[in-house]
Structure formats: structure tokens, C-alpha cells
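Given as C-alpha cells, the chain that follows is alone and in the form predicted alone.
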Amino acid sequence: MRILALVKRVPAPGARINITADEQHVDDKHLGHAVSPHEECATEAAVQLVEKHGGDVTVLTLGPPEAEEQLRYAASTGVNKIVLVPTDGTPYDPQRTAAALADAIGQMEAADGEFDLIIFGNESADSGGFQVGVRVAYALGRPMVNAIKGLEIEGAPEGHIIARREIDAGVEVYELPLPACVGVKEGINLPRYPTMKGRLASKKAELNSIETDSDAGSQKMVRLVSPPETVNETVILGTGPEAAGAVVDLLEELGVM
């Protein structure tokens, strides 16, 4: 199988995010970056499928030159090829991102053949737009299912893949003809840590670059706003036996008694 996984460089999850004074950008002077968690799982899913069924995995990202760090991390976990679609660091809206990625994928397939499966993260950890994977699949004319928590080939007819999506009532099962696209959710697997051998090999991995020419989309970011900080207050009801009355009053207020 030829599998392509799409990843995105995002501020490290859990980090404190500061906004620039003009409210147009994230201030990342002292901010670490990582691969979006859903997309870490997308890379792991691709590597696992190839380990089981043979083939190769390519990881592609659109972003600034600094995104090479995230591509080399992917290369240290068993990825065969890494590709950067370079930008000047200006954030792309989902329309422009999808157009650029579809163009890059088209160039790659024209040169080396069609990808059997393209795996996206369900959504990115920063913008969370849920749009790019669907837009790319539509542009390429391929079936797409999002929110996937299981990928299998066994039991599927030849040239198909089975994708499983959890819902409130149970599990939905999709049988997709290849070539296809899926968006996977965090929890579909546990991404592996790179070995020392993998890290050393990733430093020598060839980084391919693909230039694209995509127009700005019609969506426009107005401004970024930091959510209000939540302040939690702790009230001491008392100490020792004298606190019993206050505890009873609180339980009555909560409707427990």
C-alpha cells in the first residue's frame, strides 16, 4: 500500500497561548510546537498498516520552514518519506490550505503513482476547523469518512478498507473503495516513541519540498481572543465537629439531602 499521512505543526498542547497586541497572531516567541495529537495518531495508523500489509508511508505538511522539525520527528517513527509544502508562515484559511494540499498531492501522484489511502487527523489542535480533510477529499474525488477510531483491511473485499466510527448507539462501519481518505481521532492507537536509531536515521532523511500556487480562500480571520481565565475559589466550611452543620447545609443546598 502507498499511504499518505497529513500532519500540522501546532503550539504544544497544554501550553499557555498568548496573543499579539494586534490580535492577529499567536505569540510563539517562547512557545514549543508539536504535531497535532489527532495527526500523530494518523501517522501511527499509517505505519501500522504498512508494517502489517507492506508498502510505504509518506508524511506531508504545509507550513513554515520550521515545520521540518515535525516532519523529522515523523521520520523517526518509521515513515519512509517526508514532504514540506512551504509557506511564509502566514496562516492559511481552510480553503487555501485544502487547495494547496490537493495541488501538492496531485503533483506527487503524477510523479510516483496514486496513494491508496490518505489519512488526516480529525481536526487540528489549534484552529479545530474540521474542514481540510473533507475539502481535500472532495477536490481529489475520493470517498471520505471523519471521526474514525478503527482501520482494517482484513475482511474487506480486495481494494477496500474498513473504517469504524463510534457513535452514541454503538459503532458505524464503513467499507470504502480505495483510493480513499479518512480522518482519524486521537485514541485510535497509541503513537510510538521514536527510538535512538530512528532519531539518528531521521536526521539523514531527505526532505522533499513541493511548491504550490493557491489563492487565498474567502474565509477571513477577524481577530484572536483569549478566553477569560477561570478562577476557582476554595471555601473552608470549618474544622472538626463544628463543621458538621455547614456540611449538612451544603448537602441540602445541592439537593443530596
Contents of the next structure:
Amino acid sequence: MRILALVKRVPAPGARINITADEQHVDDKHLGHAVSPHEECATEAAVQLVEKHGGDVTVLTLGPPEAEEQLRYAASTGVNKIVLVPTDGTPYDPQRTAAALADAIGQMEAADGEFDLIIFGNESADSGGFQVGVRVAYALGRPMVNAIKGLEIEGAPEGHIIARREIDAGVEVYELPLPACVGVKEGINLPRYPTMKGRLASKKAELNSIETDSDAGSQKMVRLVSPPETVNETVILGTGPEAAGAVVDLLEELGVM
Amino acid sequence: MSILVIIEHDRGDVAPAMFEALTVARELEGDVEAVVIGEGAETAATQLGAYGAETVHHVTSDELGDYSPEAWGQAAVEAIKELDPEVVMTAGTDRGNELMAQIGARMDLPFVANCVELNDDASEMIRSQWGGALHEETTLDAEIKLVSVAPHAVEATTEEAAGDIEELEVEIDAGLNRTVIKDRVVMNEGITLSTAPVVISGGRAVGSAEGFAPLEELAGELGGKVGCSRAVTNNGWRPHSDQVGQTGTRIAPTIYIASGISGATQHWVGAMGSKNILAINTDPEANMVTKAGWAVIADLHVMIPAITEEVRKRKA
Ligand SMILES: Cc1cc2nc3c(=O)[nH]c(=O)nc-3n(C[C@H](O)[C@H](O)[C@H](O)COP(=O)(O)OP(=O)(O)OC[C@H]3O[C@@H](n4cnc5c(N)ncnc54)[C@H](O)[C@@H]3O)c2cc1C
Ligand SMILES: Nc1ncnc2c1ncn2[C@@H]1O[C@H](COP(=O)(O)O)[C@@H](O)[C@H]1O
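Show the form predicted together with the partner chain, please, the one above being the form predicted alone.
The next block holds the full complex; its first chain is the one shown before.
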């Protein structure tokens, strides 16, 4: 099995998301960075499937040179190969991102053979376009289902995947022939933490870089704004167990007792 | 101008967010028409006139059955080619966004997901990022504009229109049903995190899986559900299905009791739909406290059992 997971570097804001003065970016000067939680699970799913069925895992990201940090982290959790598609700071809308990723995957497959399974996140945590995976899968001619919370392979490598999607009333089951693509959601697994050995190996992992050509897309961001905040006068009901009475008064008032 | 609304439905059950999308569509400058696809489409079609659809195009093909993102996506593309709309809209749900991404990919058109506000011809919009914690103003330059409407962006209202149903037969490749739903597992677990009237959450400060027992007890007394933050699921103390937030569940209870949770933006966007919020935290400056309507500045390990005891006392 050859499995590819696609991840995106995003800032990890805390209590507030601050915007830069030019209103074009999240101000990440004082923030750490992470990959979207759904995509951490994409990487974990890839590693688990290869542990079970054999093969290797590649993790690919399109982003600034600093995204090396997220790729090395992936390498410390059991990923075999890491690949960066470098960007130059110009805007990438979802269409352009997908075109560049499809191009890069095409180059990788021409060199090393087809991926049996490509795993995306359901949506990126920052821009949340809900589409890059679907577009890449279409460009590659492969079946794709998003919002997956359960994933198994039957009859690898020529077989199919069983993919489960949660809806309000239960679970939908899909069966896609390989090679296939899926977008996964957090909760499909619990991503592992790096081991000491993994951390050492990740420092030595070779970082591959792939250049792509892609045209600017036609969705243009004008600016980022903070949504109107509801300002609240917080009523402090107390500072210890004696506040329990006031809390239960509130519960009674709201009719939830 | 014509606005085509692609209807998300499950074997005839129209997704509630669809009625919000139809409400938004009516505010644009143009005629609102709807498209229904697949198994149960006839049933879905009859509900749309009430929300302002003049015409409902019932797309038929021998190859269309239960939901398949690829087959339904291609069917929508065929309908768009036939009907030639300027704007195509749907609801920003899992299926809605997936279907619109399929249309965008197949027609090589941009798609703007989760809009909260649109101008008259959908060439300018505000969309949600970070699960709603941030807004993005965007311009869209395309011959056919594909957009989805963020759930809860507006309240659905009715406006009676003809709702004439017209059949539209299309041809699609049978191979696209490789992504059709093969099977369903029905679960009926009663109240869920997203429907519970009371949600009692614990964060990192709970400290362990066992530490949730007092929260379970209080939830039991109030007929509520226990939730948690991502710090908790990451530690394996609770299953992910309990997580409230951007990558967890969005809740809307009568009261949300958030204990030992700092209120990071990604947690807050899942909690902000609650009608009342009570924060229990040792830090009076915690975001959860300053954003909540009510707060107790105390140790949750003392406070939760004290509340449970008081509830029991009053019930007795
Ligand atoms: C892309 C992305 C997506 C994310 N999605 C989600 C999501 O869906 N849901 C989510 O929850 N998080 C999410 N997160 C994580 C989020 O940013 C926070 O890290 C997380 O919510 C913190 O959890 P916490 O509040 O339990 O822990 P902390 O931030 O550590 O807060 C603990 C709180 O407990 C208080 N406390 C300490 N001791 C006590 C005591 N004895 N009694 C009472 N209070 C006490 C402290 O004052 C503090 O406020 C996401 C992060 C990223 C980057
Ligand atoms: N810059 C990127 N690099 C790698 N993968 C990406 C990138 N942007 C999006 N993706 C993948 O596509 C999924 C959907 O992204 P989006 O359409 O932005 O919500 C993400 O969860 C990732 O798996």
C-alpha cells in the first residue's frame, strides 16, 4: 500500500484571533503552529493502515518554507516520506491550491507509482474551503467521499475501502474501489504522540520539495474581519461552594430542573 | 437573473439548513428555482414552494438513487448546463459543501463555502473562517457563482411561491455510482450532545477520565449530557463524540456549564449557540468567564458536587 496524507500548516490561536494591520492574515507572530486536527487524524489513519497492511506513508503540504516544522512532526509519528510544495506568499484560493496539489501528486506518481489511497482532512482549520480534496480527487479521476469517521481496507491493494460517515440518525457506509481518496474528520482515531526514536529519525528525514505551476484563482479575499462580538456583563454568582444555591436558583429559573 | 438552489435531502427529508439557504436565495436579485436529485426527490420537491421556489426541477436518470457525491454532483452539473443560472446555492452542511465542491471541480468553477452574507448578485460576500470565529470578505468573479450558506446564518422564513415541479431527464455515467451509499446503520440514542437541554463540560482541569464522574452525576440529575474540550479528548479521557468545538460538536442547550475550560476560540465557536452559559473556573480572567453570562470563580472539583447536592436537596 502506498498512502498519501495531505496536511496544511495553520496558526494555533488561543482566546482571540488577531488580524494583521493590512487585514490579510491572522497575526501569528506570537502563536505556535499546528496542522488542522482533521489532518492530524488523516496522517494517523495512513500510518495505522500501513502498520496493518504494509507499505509506506507520504505526507505532503503546500505552504511556506516554515511548514517544514509540521512535516518533521509528521515524520516523528511514523511517516516515511515528507514533501513540501513551496508557496511564495501570493494568495492561493482553493482552486489554485487544488491545481498545485494535483500537479505535485501527478509528478510524484510519475516518478514512484500510484498512491492506493489519498487521505485529506474534511476541511482546513483556518480558511475552511471544504473543497480541496474533492477537486484533487476529480483531477486524478478517483472516487472521493468527505466527512469520514471510520476507514478500513478490504482486499488490499486491489480491493476497496469501507468508509463510514456519521449523520444525525446514524452512519452511512461507502465502499470505494482503490485507488481512492477520502476526507476524514477528527475522532476517526486518536493521533499518537512522537516517540523519542521518532523524534530523532525526523531530524534526519529527507525533505523533498516539488515545484508546481498554478494560475491565480478567481475567488479573491478582500480582507479579514472579526465578527461582531456579543458583549456580556458576566454575573459572578460566587467564589465557592456557597454559590451552589445561586446556581440552582438559575437552573430553576431556566426551567431545566 | 436566475438562482438555482440545489436541495440537500436524505431520501426525501429536506435538511433544515436548506430552508435557511432558500431564505437567503430570496434576498438576492432574481428568480429562485430549486433542483432535487435522487431517491425521494419527489417528496422533497413538494416542500419547496412554501420557501419561495417558483419552479422545482426534478432531475431524473436511471442511474440516480441514494446519495452519491459523484453521481449527484454530475447530475447537478447537467441540470446547471440545461438551466443556465447565474448563481447556484446550497446549504453549508457536510453534503451541501461536498456536492458544491463536486460541481466546482467538474465545471472548473470557484466555490465559496459557508457564506454568512451576500450582495445582490453573489459577486461579493462575507464567509466564515475558523468555524465562525473569523469573517472573510471576498469577491467572486465567475460566470456561474457557486456558494453555500453557513448553517444558522439566518432564520428560515416562508414565502409562498408556485413551486411547480418540472421533470428534467439527464444522462450520467453509471460508473459514478462507485461512491453511492452502500449501507446504513441506524442509531437511536435519544438525546445527543447537539440536542440536550443541559450540557455540562469539563476541560483539562478535570485531570483524568475518573474525574468526570461528578459531572456525569450532575448531568444525570438534570437530564443533560456531558461534554468536554479537545484537551480532554487528546488525553483520551473522553471519546471525541463528547468534544464541543470547531472540530467537535456545535451545541445549543438552554444552559451550558463549562467547568475548567479556558474558552479558546475553537472551543467557543462550538459553545456560542448556547442560550445561557455558566463558567466555573478558578481564573476570573479566563475567556470562558468573561464571555459567559454567569460565572462561579471556584475549583470545579468542589463546585460540581456542591451543585449536585443542592439539586438533590431541592428535588427531595
Ligand atoms: C485548529 C484547531 C482546532 C481546535 N478545535 C477544538 C475544538 O473543537 N474543541 C476544543 O475544545 N478545542 C479545540 N482546539 C484546542 C483549543 O485551542 C484549546 O487548546 C483547548 O480548547 C483547551 O482546552 P481546555 O480549555 O480544557 O484547557 P486549558 O486551556 O488548559 O484550560 C484549562 C482551564 O481550567 C482552569 N482551571 C484550572 N484548574 C481549575 C480548577 N481546579 N477548577 C476550575 N477551573 C480550573 C484554568 O484557569 C483554565 O482556564 C483546537 C485547536 C486548534 C489549533
Ligand atoms: N495548502 C495545503 N496543503 C496540503 N493540503 C491541503 C492544503 N490546503 C488544503 N489541503 C487539504 O485539503 C483539505 C480540505 O481543505 P479546504 O478545502 O481548504 O477546506 C484539507 O483538510 C487538507 O487535507
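Remember, predicted model here, so these are calculated numbers, not experimental data. Positions refer to the first chain, counted from 1. Note that the rigid core is defined as the largest set of C-alphas that superpose within 1.5 Å between two forms.
*Asks:* Taking the rigid core as the reference frame, is the Cα of residue 19 displaced by 2 Å or more between these two forms?
*Replies:* Residue 19: C-alpha displaced by less than 2 Å between these two forms.
*Asks:* Taking the rigid core as the reference frame, tell me whether residue 54 has a CA displacement of 2 angstroms or more between these two forms.
*Replies:* No; residue 54 is a residue whose C-alpha shifts by less than 2 Å between these two forms when the cores are overlaid.
*Asks:* Could you tell me how many Å the Cα atom of residue 229 shifts between these two forms when the rigid core is held superposed?
*Replies:* That residue's C-alpha sits 3.8 Å away in the other form.
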